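This document starts with one chain, in the form predicted alone, laid out as structure tokens.
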Amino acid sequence: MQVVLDVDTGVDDALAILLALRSPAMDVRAITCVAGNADVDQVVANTLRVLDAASAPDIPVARGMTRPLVEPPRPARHVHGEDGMGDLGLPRSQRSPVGIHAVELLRTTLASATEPITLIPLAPLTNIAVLVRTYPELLDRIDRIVLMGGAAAVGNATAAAEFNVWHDPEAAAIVLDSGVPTTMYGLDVFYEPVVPVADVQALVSAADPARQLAGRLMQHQLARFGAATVTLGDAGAVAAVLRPDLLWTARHPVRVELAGTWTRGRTVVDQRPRAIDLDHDELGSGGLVDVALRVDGPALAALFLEVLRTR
């Protein structure tokens, strides 16, 4: 499966940048970079550590979007340290991105691609937004869209939004309205899919950098959040598009909220039986998104495990 992932290398992007590349099954042809748990330059460089911790061959990773289409950007830095990265300390990488715009980057991996692409974004979807609206001829070479964001019940960044979609709803709603396939995985399975201490503890004693670079992320968010487990967060997503039979999706439309006070980047997520009347409804119910709403989370959290050990 040919993947480009979009990230904002974070601590759990890093897991799921590890995941997709220690998997067989997967053929990462590019990582695009986007200010969204850090800024885009330490985005860069965290993504260039966890490929060198990975002894990844020359992926391709490009410098995109440094804030969201309407807003400053908002860093998550209380929940992935200063550095992104859990301010673990990690050498600098002697890789370099390349010289041109993620979205650049993004137009000529698909444009050149032999098969159509999975475009898995773990970040706000500014870079994605972007693509959508300046290259819209290229969207039938995105065989789907699976993202980490948004949310059916409640949020994470406010009580309504989750992070990813409510540090940048304008390009949510761009991409979610695009009419390209789409999967959400959002909050409702996000926090499933856990790996216990012992398993982190094991991770970290690992000769393998990869293995450890995971486990010390890994125990960053134990401590971070005082708990038991730790979910896998991102690589959660990437984990369901190796393995679809362990996500459960309901097709639902969707729109972004982009105006409430109190819900400004909410995914309203439209349930209703389609049965009842919805005449009075002039705005329109959304795009149709295959909306994550049950997951097999250990069977995820074992897959994981499994591929991180297979090297």
Ligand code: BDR
Given for the second form:
Amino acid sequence: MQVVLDVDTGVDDALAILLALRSPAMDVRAITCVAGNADVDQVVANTLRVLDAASAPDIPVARGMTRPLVEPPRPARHVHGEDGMGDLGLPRSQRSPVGIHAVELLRTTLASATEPITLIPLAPLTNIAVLVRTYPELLDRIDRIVLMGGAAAVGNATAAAEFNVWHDPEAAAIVLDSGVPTTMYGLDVFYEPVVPVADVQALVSAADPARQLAGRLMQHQLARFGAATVTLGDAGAVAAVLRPDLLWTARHPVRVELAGTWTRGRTVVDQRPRAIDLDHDELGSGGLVDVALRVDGPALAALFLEVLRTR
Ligand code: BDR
Ligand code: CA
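With the form predicted alone in hand, show me what the form predicted in complex with the ligand looks like.
Below, the chain from earlier opens the complete complex, with every other chain and molecule after it.
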């Protein structure tokens, strides 16, 4: 499966990148970076460090949008650390990003793909929205978008909104309305695949730098949240791409709230039965999205640990 990751690395983005790189079933064609958990230059630097830990081949990494379409950037240092990736003191990578913008890397990657691409955005959707508006003719080269973002039920950045959608709601609205088949791996399932502290310790002591990095990143999250388990976070979305049979979705219209005082950035998932009288809904209730509502968390977490053992 040919995939492109769009990231704001990010502790859990790093876990997701490691999983995708280690999976024999995935061919990572490109990684695009966007402002989110950290500023975009830091995201690029973090992403290159992850490639080092995985001894990855020369996969193109590009710097993308430096800020959301409308609002200023609002990094999540309180979750991901000052450097956006757990403040582990990792050395700077000798790798460089490609000399073109992330949206251009998306364009060339889609245009040259030998099969439809699975696009996996794990970050605010700014890069992807600009792609949708700039190169709509390339969208049929995308087999499916599987994005981490939104939720039917809860929020995290605010009571109503999930971080990636809240950070750039206009971008999320553009992407969810793009007509590309889309799976929304949101907060309804995000916290389900977890790794217990004993497995984290085993990763930390591993000789393999990729497993060790995964362990140290998870250790950061354990310390940050004082819990006995740590969520795979964005890596759960990649795991669900590898094993879609472990994810249960329902197709619903979804709209992004772009106005509300307390609800801006909420994904409004219309779960009303279709038979209902929708006459009050003059604007309609949005494009159809496959919303992840249930997941086999233990199986996805086991898959993550197993794939990371693959060399
Ligand atoms: C999302 O927000 C970011 O902090 C994480 O990397 C993840 O993509 C969860 O809401
Ligand atoms: Ca992320």
